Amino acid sequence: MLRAGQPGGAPPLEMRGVRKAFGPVVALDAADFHLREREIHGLLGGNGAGKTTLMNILYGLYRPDAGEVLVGGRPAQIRSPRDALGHGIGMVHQHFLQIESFTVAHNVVLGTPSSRGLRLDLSGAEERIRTLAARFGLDVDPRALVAELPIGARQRVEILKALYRDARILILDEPTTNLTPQEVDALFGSLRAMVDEGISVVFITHKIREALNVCDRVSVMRAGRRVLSVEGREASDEVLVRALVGEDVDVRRSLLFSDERAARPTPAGRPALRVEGLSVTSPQGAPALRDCSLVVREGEVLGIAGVAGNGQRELVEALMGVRAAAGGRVWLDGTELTGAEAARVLAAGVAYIPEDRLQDGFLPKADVAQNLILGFHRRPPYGRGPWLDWPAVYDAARRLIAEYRIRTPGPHEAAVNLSGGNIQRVMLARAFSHPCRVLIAHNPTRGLDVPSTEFVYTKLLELREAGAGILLISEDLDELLLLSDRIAVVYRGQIVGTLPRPAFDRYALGRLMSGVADGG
């Protein structure tokens, strides 16, 4: 008798011709995808390319407007979490969904049927969490609250959720974005021992040298589409490069393949920014950032590691004068600008690229060239006194719309009706059109796909050449790793410690990102 997923025989997951659309959006049209028995399959693709959007469908979340779905070989009504875990389907989001105030055992046996009525059973959870984590390499204590893990710990909690409910196919969505190098080969190795014991593994991802490390077997999306699967051992760097941007690529040259960026000696530039201690509480009162100092050299990327929710943002925020600092002094080229607000911030020649796109320097009502001149109106060529120069900010827009790929119809279009990728290119391009001594760049390749990307990375490069200071805080360790002159690790709202170039090591930046101080 055939086994699914031995040739011949029926895979256990094949999803056919499945269409999404949300309203005028296509998010998938006629896509297919098909697991097989014990293996981890990458699913990659750019931002909206319908990777998520396909595994939310199979998870019962969103309901598809044509396809059909076939678990072991049978078709499968699939209209709610529910009704996946009936067929041995879990899925790992990339944000939790948990009650925090709950232990461990609380979260995972939350949901499931209990012999005692409406009271959690816990007689017994406890030791099959135990048993599922030592078979499984998903260390974390049953008994501890969630509140106090770490995220690589309460990713853990989301995979045994699954896996204590007999999941079979277990998805996990972008599971690497905020671990530890050491995080992911853990993740890696519990991978790895689940499909030994014969679990399949959905591993949707952007990054692609994870899915060539971890993966059997990688599928690529385009547009709504699966437009390549490939055995791993067949898989390379150039081949899903071409299938994610669907033109040729010379991998061999680009930045995002780079082992090593080209060399070139410690920068010596005087101090561009400037700051001494700076202390951040949160709305609550509490330490969101503590006695924080750092220094960003003329000619300089400085880059800010650390799992989010380390004091990123507040630093960014205190710099940028949108969030009061309980303590602390900020200079600029050695002008003391501590309590400045943002349009004198900006003013003395800083450029901004913020995390949240949609709340930070973006007008919805506005149009899109209005939103590329934003922060920079009161000045030449835009503004001519009180007034506006709206011939010279339609023909900036215009120029910035074509070189950044902004995709709208014109400068005249509202901006509430680009997409986020496009948003981000409309902060990218206000960012990089103007003069400027330094720049905050705060996760800015987020959400772009592989040709904007290496854009981004040449402009950076290029504004570094040109001798302004940058503080690029990132949550990709790769990309840090590319770019910066010098690695400073946030952690619990400190900077536990410093690499320069010659030093860098993702293990000891890891080690930083999880509080063990190693670094000078």
The other form holds:
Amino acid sequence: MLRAGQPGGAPPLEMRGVRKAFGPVVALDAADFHLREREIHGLLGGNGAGKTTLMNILYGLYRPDAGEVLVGGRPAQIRSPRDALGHGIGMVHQHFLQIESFTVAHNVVLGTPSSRGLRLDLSGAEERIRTLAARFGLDVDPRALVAELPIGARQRVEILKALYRDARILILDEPTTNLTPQEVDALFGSLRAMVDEGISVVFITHKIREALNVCDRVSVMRAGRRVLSVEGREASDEVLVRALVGEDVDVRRSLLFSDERAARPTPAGRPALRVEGLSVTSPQGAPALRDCSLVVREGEVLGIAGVAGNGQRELVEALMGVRAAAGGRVWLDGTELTGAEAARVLAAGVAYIPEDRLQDGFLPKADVAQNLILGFHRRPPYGRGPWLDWPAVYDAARRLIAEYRIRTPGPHEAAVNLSGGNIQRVMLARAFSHPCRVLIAHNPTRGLDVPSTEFVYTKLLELREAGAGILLISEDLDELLLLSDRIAVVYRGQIVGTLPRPAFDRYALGRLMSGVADGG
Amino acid sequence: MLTLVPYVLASQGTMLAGRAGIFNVSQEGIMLAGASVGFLGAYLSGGNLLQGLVLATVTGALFGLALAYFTTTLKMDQFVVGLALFFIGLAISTLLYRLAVGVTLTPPLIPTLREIALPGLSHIPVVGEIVFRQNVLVYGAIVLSLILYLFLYTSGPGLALRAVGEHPMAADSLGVNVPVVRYVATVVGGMLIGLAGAYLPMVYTATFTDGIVRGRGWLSIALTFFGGWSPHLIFFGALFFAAVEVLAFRVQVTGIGVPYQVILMLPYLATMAVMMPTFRRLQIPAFLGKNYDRERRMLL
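With the form predicted on its own already on screen, would you show the form predicted together with its partner chain?
Every chain and every other molecule in the complex is listed next, the one we just looked at coming first.
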């Protein structure tokens, strides 16, 4: 590996031979990492590649089983986040570690010594936060309640927490999740400002495009090891993808890397799913979905874009009959399904891939076969009156396991032993193996590695070719741009605009997602 | 004012541990043990109340330490441990008394806490006598509530305590030592609850009887919830409850032709009636009752 060309200056950070196992699962195996001064270092890898685990070790959240960490050339014992902060290491976690009922200032000063002894010095802290915010372009009101801030602002709070503690090394774990393209640009601007002041940044991501766009250097991790480090300007997506997935995916033929703007015949099928004026009220009584109307045609993928929490979940759950709607009507192929419960919605020909597969999608203690027929168990070929035809169930399960390449010892295996990617394959097999008119897929590739994502995309497009209507709700803009025929954007529970494929533009979508523009 | 003290002390103790995420449900047991130990400490030393109070506080601290150890270090279920401690407290209170005193026909007595009139203030007409002529623990409970309020909302350690109960991982990631905070809060909380128990024989009965706490421990949990886990609201909630309790007692003594069972219900009903409207929007520490394990895969 190349050494940094800094005469006399030890590298700010080096990790060597780090190993970490969680029970039988080896997350990191002899991983190393080398950070230079004043660089944005991209740490790229699929789900489970070990990038977050490596950084959690650096931040003292996990204890490594083996290996050493050198900060500024000297060995550092990091046993807790307190030690890490003491070494000038700050971390922004993917899931913000913030206390929602506290103000921004309270969240920032938490755990820092006060100039007034036991008493908090809030006005001093607010002043300091404002100064830092201005210097790095991280605009936020220190007195605001965190719970009331949008995602982008909460991210800035998270970065300010590290800067407030004079971090010299800043780790960001998947910081662009849930940000609009505009917010992503602003974030990168702030990171540049930090680098200019001598801070080194580690930027964890699974998005190749981002790694290429902003990083001075990129390291790729796979299966618990660092497999590649390249200068940003020498990297190309092909190099990175090969390092990411090994030789599993044919990059040139891969859907994932095909041109997202590729022309495609406009589907003109009959409406498969029609929704009019759907409204949902949250348990707290606030409107979560307001007067939502949409049509999914046969052979069409209608994408729903939006920052998480703008009514997507309510829309999906109301359509599936899992959550009661406050108003509005739903038709499937002209049959009214308004207010139908989940069993009838499924029976009518709607397939469903839930967003949270662990929570809503499967029974961990049931076996793989039982999970594969869940929701379809009342009807033939599986159900016979009140009884189940187990031989038929296990036959079907064996077939699906082979067809969907689910990695499991067999249909009798407990589902809890499946990996995330394989659980999602079970979800897909269940949704696709029954005749369906409409598929509702909510974040179907979240947390999946590249080959699994590719698999999901292929299956979705096959279903589209077969004439089903697909409602694809996703927080991944790239995914929507790649797969959708039209994209509708939800903001605060309302559809604020719909773009047809020829008009796709990520910045236009970003404006709609942040509510600053009304689209047509 | 007299009846206020055990509620305030026990509820504030519950609140302290709860703010760190430890849901203590052994108040009744700790108070019984505190009452027994406190009484014996005073009785065996020939009426030294201070010694009784100190010993009761230490007893409470030991219970708090046990709760913290089993939940924070061994990561056992908080309710199970709490209930076990309740039964231990219940048993110990009777056992110690039997060992030290045995079975007697006339109960052994200790002196009760003297009332202290605050100079000047107690001469204010009407109010003065009621408010400013009290035993030392009444003043103590008031001052304690004020101190806790300031501690929780204006101090750095108070902020850390609240953070640990709301989001221990966030606190941990900023260098707050979560186990230490939980231990300290639970032990100090246990001390207050033990003290609350000792108050009963020293003010009400002058002796120890089995089950002397009579559900006040359980009630303190309810008052803590009603007070939204905030020291000031807990204080006023306890004050209100105690006032209605005294009122009910007076009504009972004068007799107005209502079955006395109904009158005994009064404090509970009145407290519920007053607190219900506020109850809906009260905050409960988000991590109340949940243990925290840093290395468990992050599933928040």
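Residue numbers count along the first chain shown, from 1. Note that the rigid core is defined as the largest set of C-alphas that superpose within 1.5 Å between two forms. Remember, it's a predicted structure, so these values are computed and weren't measured experimentally.
Student: With a threshold of 2 Å on the C-alpha, tell me if residue 362 counts as moved between the two forms once the core is superposed.
Tutor: Stays below the 2 Å threshold, so no.
Student: Taking the rigid core as the frame, does residue 443 move its C-alpha by 2 Å or more between the two forms?
Tutor: Where the cores coincide, residue 443 shows only a C-alpha shift between the two forms that is less than 2 Å.
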